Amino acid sequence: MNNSLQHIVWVVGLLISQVFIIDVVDLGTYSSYFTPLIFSFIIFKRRLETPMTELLIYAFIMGFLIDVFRNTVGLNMSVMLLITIFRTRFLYLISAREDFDDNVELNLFNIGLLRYLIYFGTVLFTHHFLFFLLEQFSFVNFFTLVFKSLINSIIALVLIGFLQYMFISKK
């Protein structure tokens, strides 16, 4: 499949999954703790050669679309743009840039399980932490904020791993 078409399919698929499946799950009193945000995967799986302006445009569009459907008024968009800017810093956590081929997408099968857990785990935790911090706009209940971020990051990491296992060809 053409790379651009494949990327569009991932954007639409993640948008539909986030808005119409994950956000609809009702766990009663625990629903406030269950808000995994998987749509940031679309930015962080992109090839290393992808220009920053293109990544920022994707982050803006994806964040805007999620904000429209979730009625969060720029919250997701601002966090997506901030996380996208620091994308390369997160990559340095798992190894030097020279260790990766610039033409390969970052996914579970290309970077390995340990690097996947470190890279996407850190990215997802940071994304969730910033999202919940901006949502409550306070450091009151800081440990609850960290707990929500950790739980949702783990759930999102498992969901993204499952999606990769189901839809990305293993080479």
The other form holds:
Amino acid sequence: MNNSLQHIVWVVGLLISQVFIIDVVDLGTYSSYFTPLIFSFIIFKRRLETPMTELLIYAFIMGFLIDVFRNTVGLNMSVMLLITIFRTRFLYLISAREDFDDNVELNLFNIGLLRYLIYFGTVLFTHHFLFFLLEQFSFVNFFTLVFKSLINSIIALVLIGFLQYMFISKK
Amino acid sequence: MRNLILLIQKYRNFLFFLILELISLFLLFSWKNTYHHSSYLNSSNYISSSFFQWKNNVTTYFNLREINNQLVHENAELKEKLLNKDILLGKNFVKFGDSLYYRTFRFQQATIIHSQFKFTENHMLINKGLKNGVGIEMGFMGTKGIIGRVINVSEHYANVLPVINSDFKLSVIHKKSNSWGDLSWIRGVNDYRTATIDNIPIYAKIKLNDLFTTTGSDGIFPSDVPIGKVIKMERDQEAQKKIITIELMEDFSNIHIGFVVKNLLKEEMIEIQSNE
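Alright, leaving the form predicted on its own aside, put up the form predicted together with the partner chain.
Entire complex below, previous chain first.
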């Protein structure tokens, strides 16, 4: 019970920081390079042993909430579901199955900086890439799109790291 | 039968994923394609709009200076127009209740409580809704030019589709040569300060910094409302047309107030258009 309450607090916190803080930052002409999506952290940080059904429900709800606030119903939902189902595949692509414990939360302090950068870097880049692709729904300016997702995933990586330093206690 | 159940059991996660994914893709595409969207799955619903209202209550104070400046500028401009008009006509010629001067448009002041400008699908939320007489397909103007049109209304709030959204289309007119064109915003090409005008005939004489305005033919906006100034021109010899990039009058990263435009004669207009 305590655990799921914690997850709900994370959902609300990420929603508010995404919609009311990150989305309203104005950087002039470069604004489109500052649209990081940090709310997917709610899925990526979960333990590997978490049942897939639960993760999918979380992804569905989180995507839906973001979509309602951003007026893009369906967009974030579908991308979140996709990255949720592919999350573990990515993890095992970049490392051996024994490298990660099943019963720890995947955060900066538990998996170490290098693995954090590789794992979160990969999944965040995939998330941004899929999101921008589906949002644009065409392959025009493909390299701008890749560049944009790269920049935004690096920003998201830094922001999520910062969030973890703030709100997750070190062990 | 047993094998089937085993199969479902084996792939139940994937099947569950498929169902949810299909639901969200259905929502995504039905949302994009229907003209009138369902009115609860967007930010003008009660819960999210009260969040945005709350956010606006906190941040609006910091923008007061900017809002004030915009209003003063607009006031000066309007005063100039109004007083010059009096001189031109002479006050004696305009009678009260003259049928020549039938009132066509009503303006309702509104505050923009949330606006997006850096995405490929930008939206805007204003704090006037059904209770204030705002309806779907009404125009929305800023102090300098047009902003967008209303696509969704709830009791107290409304969603505006701004010019900087690829779904926004409008016919525009070049003031000096009277040539018509189509305004659109192309994602990936235009940013929040620019828009593209297509289908201008190649023989039209257009220079940099020329003004494009609304035509008034759609019944959403009055005629002669400024939209933007020419900053780039391209010639398409094959199609015998010009493609023009304009800089929008409104700075979409920094707008706080606007006016909902209600056309009192719109029904009459639609009726006569459907008879054609």
